[in-house]
Structures are given as C-alpha cells and as structure tokens.
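Next comes just one chain, in structure tokens: the form predicted alone.
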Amino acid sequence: MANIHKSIVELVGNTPLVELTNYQADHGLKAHIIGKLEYLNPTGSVKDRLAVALIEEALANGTIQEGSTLIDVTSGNTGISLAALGHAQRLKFIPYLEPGTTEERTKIYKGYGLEVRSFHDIAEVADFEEKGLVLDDLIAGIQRIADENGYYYTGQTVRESNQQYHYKTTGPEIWRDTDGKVDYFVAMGGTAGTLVGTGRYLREQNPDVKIIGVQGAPQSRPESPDFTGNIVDGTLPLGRVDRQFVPTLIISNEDNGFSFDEIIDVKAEDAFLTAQATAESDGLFLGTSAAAALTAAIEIAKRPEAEGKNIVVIYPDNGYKYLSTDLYKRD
C-alpha cells in the first residue's frame, strides 16, 4: 500500500536517537551519551516542532487563516521552519533577523522568497547590544509591529503551546526509544520550549531524572566585556543572570513542575572543538548549539557518578548553516 504524505507538516517529529559510541570508546567514557537528531526534521532543525505548535494553535482558535502573514524574531531556524511549514499551509512569513544570523540562513530565507527584516528595525530593542536583551521589550516591539500592519506575531518566546508540544511529542519519543531509561536530559535554551516541555515530561515519568541546562559562557555573549567574538548561535542565558534576561517559558513553568538540577556554561570555542572532534569520530556534523550541548554532556559523562548512566542530549540542527563561521575552521 502506498505511503505518501500530503504535506511536509506530517513529517515533523519521531527523530531517532544515536549513541556517541566511537567518541566514548576513544576517550574512555563509561556513560552513554545519546543524541536526539532533531536535524532530521523536514527543514533540518528542532524548530519544525515549534512551527507546527504555533501554527496549529493559531489556526485552531481562528486567529489566522489561509493567506495570513506571520512575523517573529529569529536567528534563523525558527524562521526557516515558519516559512516552510507556513508555505505548506498557504501562510506568509516575515522574519526579523537577530544579529549574527549566518550567511547561509539569510540565503535560505531568500530562497523561500521572503522579505527579510532586521532585529534593529524593532525600536524597542535597537540598543540591546549595549544594554542586554530584555525579552519584555522585544515582545512589546514585535507585537506593536504586528498590530500596526495586521500581521500575526507567532510569539515563539511566550506561547505555552511551544513547550507543551515538546511535552506531548519530544518527551514521549525519548521515553519510548530509551525504554524509559533516562538519567540525564541535556539541552540548550533559546525560547526554552524544548528544554521545558521535554524536561517536564521526563521528570514526571522519573522524578530522579537530572535536567541539565546549557548556556553560552559569559565570554561567548555579545553583551559581556570579555566577549571573544564567537557566540553559541540562537541561545540565551538560562540562569545566573537577572531574571529579565531569562527565557519567559522557564519562569512561567516554575510552578508547573520545571526546574534545573544544574546549569553548565560552555564557551563557543570549546563547542567548536567538540563539533570537529565528533565529526571525525562518529560522523556527526553538528550545529553550534548542538555541539555546545554535547560539550556539556561530555563533561557530565566524565563524572564518576555518571558511569553506566544514559545522558540524552538534544542536537537542534546540523552544521551546514554554519560553514561561513569558525565552527569547522581548523588551524
């Protein structure tokens, strides 16, 4: 019988898990580092899940319909997902690109025929590089633009459907594919939907699961006086900063069963080295945030108490959108 899908929307999710077998053996690691290959979603990133969640919610409540224009702020992947999955449902999308968006992603937008706008076009956060990014100001600015032009602000940073979709899909997939044997869950946060929704689900199944958040180290953040020039693309600090800089979904779910066991800082340069090493050892070709999350997972795997444990880490995207950066640049 034919197995033909009617839309790329039907292909989102159910991504596989793969263990970092060769690297573990080469480095004498006794834990099992298991990556979820979210870059095998239709547009190549975990953000396809987010796009499905946001669009499904807006269609269901009648906020949008065929022909509507969506807008949001993005460093690349969310926008690509909203463009592709939106087009599949006859919706339009306008991205407001964050500084540091790679050349590859900008070209992808143009390939989708989009009108690309800049983060700096949002007056409310035009000076964020000096003052730091206040999410409430960003949300107010993009909502103002939507209201003035009749667009729909998809609200990736604030809508609970973001984390709830991962609670319904990503978490159960991991639990199913590991036969319920998850000891650590490791992920970075941008909107933090993946981290919060998946973490909530796994902790409900096993209260002893350790939820590990990963963030760029201070020297990998543009607002830091020690900034080295290399960032962990598309991510935000999760803790040890003023609460106004913490992703909204983390704060809104503190009374909903979500909390961190640990937050690990990772330098962008260390993530680059991890990406290069695991490309050679296991044939992975990870994006920056995936490599940073894996760097933290490797740190955990070296601990004596992690021996024999399963460490599940999210690989949000692959490295093909970062070839213009230093991610895979070898001296």
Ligand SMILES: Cc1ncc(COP(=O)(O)O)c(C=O)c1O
Second form
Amino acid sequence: MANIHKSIVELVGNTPLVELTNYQADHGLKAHIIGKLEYLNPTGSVKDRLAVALIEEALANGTIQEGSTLIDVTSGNTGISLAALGHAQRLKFIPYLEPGTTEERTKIYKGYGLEVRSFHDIAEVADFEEKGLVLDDLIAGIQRIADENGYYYTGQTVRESNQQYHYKTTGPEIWRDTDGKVDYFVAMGGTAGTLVGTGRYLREQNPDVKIIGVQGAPQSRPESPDFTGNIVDGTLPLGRVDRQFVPTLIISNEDNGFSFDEIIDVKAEDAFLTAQATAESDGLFLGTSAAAALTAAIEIAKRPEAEGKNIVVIYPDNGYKYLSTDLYKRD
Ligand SMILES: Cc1ncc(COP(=O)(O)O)c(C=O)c1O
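Show the same protein again, this time as the form predicted in complex with the ligand rather than the form predicted alone.
So here's everything in the complex, that chain up top.
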C-alpha cells in the first residue's frame, strides 16, 4: 500500500508555514509574519528533528544499537521526542528534567513508561538554583552518569548533528516554501540547534537575511534577582550574559557562518498576552517559546524598515503542555 508509513520516524519535518493574516490586519502591520508550525511534528514539537538527528548519527557510527539506553537533559520536549522516536527504533530513554518542566510533560513521560530524574540527581549542578546553570558542569555530570552506567548521552546541547540537521532540513524547507523570500529569521534558543542550523543555511542562500535571536528577559530567568516567577520554558539566554551561559552550539559556530544581527529580550508575561491574542485572532494555540518569538517578530514588524518584508518565526510547540501555567490564564 503506497501511502502507509512504517514508523513515526518517517513523519518528522516538512512542517507548513502560516501567515499571521488576521492579527496583521487588525493591528495595521505592514510586514508579513510567517510562522513555521513545528508543533505539527509527530510528538508535537521541533525536537523530533533533533531526536532523529541524534539517533541516526549514533546508530550509524555503531555507538548504540537496538536495546541501548539513551539519557539527556531536557525541559520536556526533547525527552518526549527521544522517548517516542527512540521507542519506534527499539531504544530506551531516561530523561533528566530541567527546572520548570510542566506537570503535563512529566505525566507524558510516565505515559511513555519512562523513569524520570532531575537536575538535583546530577552532583555537578545540584546547586543550580542558587548559582545559575553552568553548562560545562552539566555536560560533565551527565557524561559521568552515562559512563558509569553504560548509557549513551545523546548530548543535544553539544552535538553538531543537532544544528546540521536543521541546516539540512528546516532551512531548506523555509527557503523552498517562501520561494527564497526571507528577510528575517526569528527564533528562541535552547540548545540553539534550530537557530544555528537554520540561520546558517538561510544566510548562505542570502547574506542579507537578518538572524534575530529571542531570549527570556531577565525578569523571566530564575537566577535573576528580578525574576517574576514565569519562565519561557525550554530556552536559554543567547547573549548579554557571561559566555559560560551561552549555548555551546552558538560559540562553536561563530566561525562557521553563524552570528546574530540582533537579540531581543521578551518577558514571559508579554509572551502570554501574544499567545492569548493570536489564539483569538488567528486560531493559533502557541507554546510559551513560540509566543515569545512571535512577540519579537511583531516588534520587528512594527518598524518602518520592515514594511513589505517577510519575517519567518519558529513555533517550536503548541500550548497543550502548558495548561498548568499562566500562559492561557485570563483574569
Ligand atoms: C519549547 C521549546 N522551545 C524552544 C526550544 C529551543 O530549541 P533549540 O534547542 O533548537 O534551540 C526548545 C528546546 O528545548 C523547546 O523545548
């Protein structure tokens, strides 16, 4: 039968682009804001691409085989993708949950039959709540656990195959579906694989494409004295912080065609308002990071120089996993 897939692995990628037509008209915006609906991947997030990339690489070089156990650090989406796409390829997965992982995601892990662990179980970063998260310490800690137990650390934050997969798929899909008419590329970053790989590809096609990174404002970061209690789940600061807090893939690709034209700070509460407004105007139901990236895209769209331009923004997931947060709470 010609149109039956053998595995969910085959369904990853080729997500559609949708313009924010009603919101643009309602607010008199003269630019085109075009969202890439990564939540239409099989487990509902952009991280399915990462899971395919990391598993494909490790299977190909013989580091893992059927029955192997993978571990990684995740805020939820990566874990769900590694669980689902791992199980589809007869692999096991143990997640170490980042702070702020929502109740819904923890329940989803249990649904996949996983044993859930936390950062507090990694001695090297057990005091992260007071000190901020030092990525090198985190990586050293999880690698030690993998070595001691015969697990494979998938290493979403450090493996170049993460950003290379976006270079190979996400970037070309955007280029193809816009007929090469991309003026701005806007995304948040966790590992920054999406930003780096897609950004590199787009800039290679057209050096004038502006790459805009979006990060939670200090008020939305738990380690900041200004923290208000709401985070932008799954994301990390990209700039204007000490280099040890910047995602590894950004630093490793500084001489590989990647740089930001601008980094925009967005408060979680402003992202919540964007999510609520665009659920009403255009029927979207975005996750927090998608809504935060869109908030930045709207800010760009209001600038005079953006008139008539195409702003492509990544929607990493939708709102269903955040219903226990204030994302869609309307007073
Ligand atoms: C909800 C959400 N948004 C954005 C991102 C960032 O994606 P990337 O790791 O490719 O930078 C993640 C990654 O963890 C995520 O879970």
